[in-house]
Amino acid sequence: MQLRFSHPWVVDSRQGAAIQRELAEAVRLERACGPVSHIAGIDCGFRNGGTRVCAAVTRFTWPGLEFVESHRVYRPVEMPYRPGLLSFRELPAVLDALAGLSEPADLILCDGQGIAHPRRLGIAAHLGVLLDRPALGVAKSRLVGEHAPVGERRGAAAPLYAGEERIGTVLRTRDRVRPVYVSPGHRLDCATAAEWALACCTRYRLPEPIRKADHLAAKASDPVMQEQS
């Protein structure tokens, strides 16, 4: 899998922040992302006290949201935990998992942030820029920004702002269920990212590609750890 940019994955806080600021300059916020026939969902789960990570990737058809395939990768975590740099811990495994799909997806949905990040480079933005592929983040909680109250019905939304800059959308994906925080990662704008996130939600709070990846990442047993037990 060819990447547009190359950078080290094990960095200190200063180096990581500098890389994020540089990559954030390459993020493009656009209204249309081009034709979409397949959508990928991504999530990661940590094992063994955070020393190993499982990256799970799913692929669904669009329209129709029919499950096609999934792929899981287990890797040791090389990057220590540093606030704001979670994507450096997860993306090496995510890239390996994406490479395991039989064909690439046209749109990537990540469990996490897009530009709704202190340096505007959460995992969806980081991944989208590296692959130059449309990507968005759907987070279960807010990292940065402020917003007005959100209505209780499915589809109710409020813009998420950092000062005067819009960085995402607070979106109710089911009636009277806690909203999610949607932000564009790359080659989408805030409104388009929210439209895609809602369109991919069926009966659940999370978009179906992410929900399936979340289940796979959380439930799967690490074969290396099984061998050692």
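With the form predicted alone already on screen, would you show the form predicted in complex with the DNA?
The following holds one chain only.
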């Protein structure tokens, strides 16, 4: 898989922040993301006391949202979780999982923030920039930003701001369920990202591609660990 940038993955807070500020300059927010015929969803699950990670990726058709394929990889965890540095912990495995798809997707949905991040490089923006492909983030909770209350019905939304800067959308994807935090990763703007996220939410709070990846990563049984017992 061809990456637009190369950098170390095991970093301290200072190094990580420097890399994020650098890559954030490559993020491009565009009005639309071109034709979409396949959408991918990614998520990670942790096992064995947080020493092993499973990255799962799914691919769905668009329109129709029909499941096409999924792929999982298992890797050792090299970085502890640190708010703001999540992508360094999960992306190495995610990149390997994506490489396992038989066909690339035109849009990638990530579990986590896009530019709604202290340095504007959450996991969806980090991934989008490395691949130079359209990507967006859907997070179940807030990392940064302020917003007004969101209406109770599906589709209700409130812009997410960091000062004067619009960094995403707080979006209700189902009636009376907690809203999600949607932000552009790369090659999409805030409005377009929210539209795609909502369009992918059919029966549940999370977009189907992410929900399915979530399920696969959570119920994953690591073959390496099985071997040791």
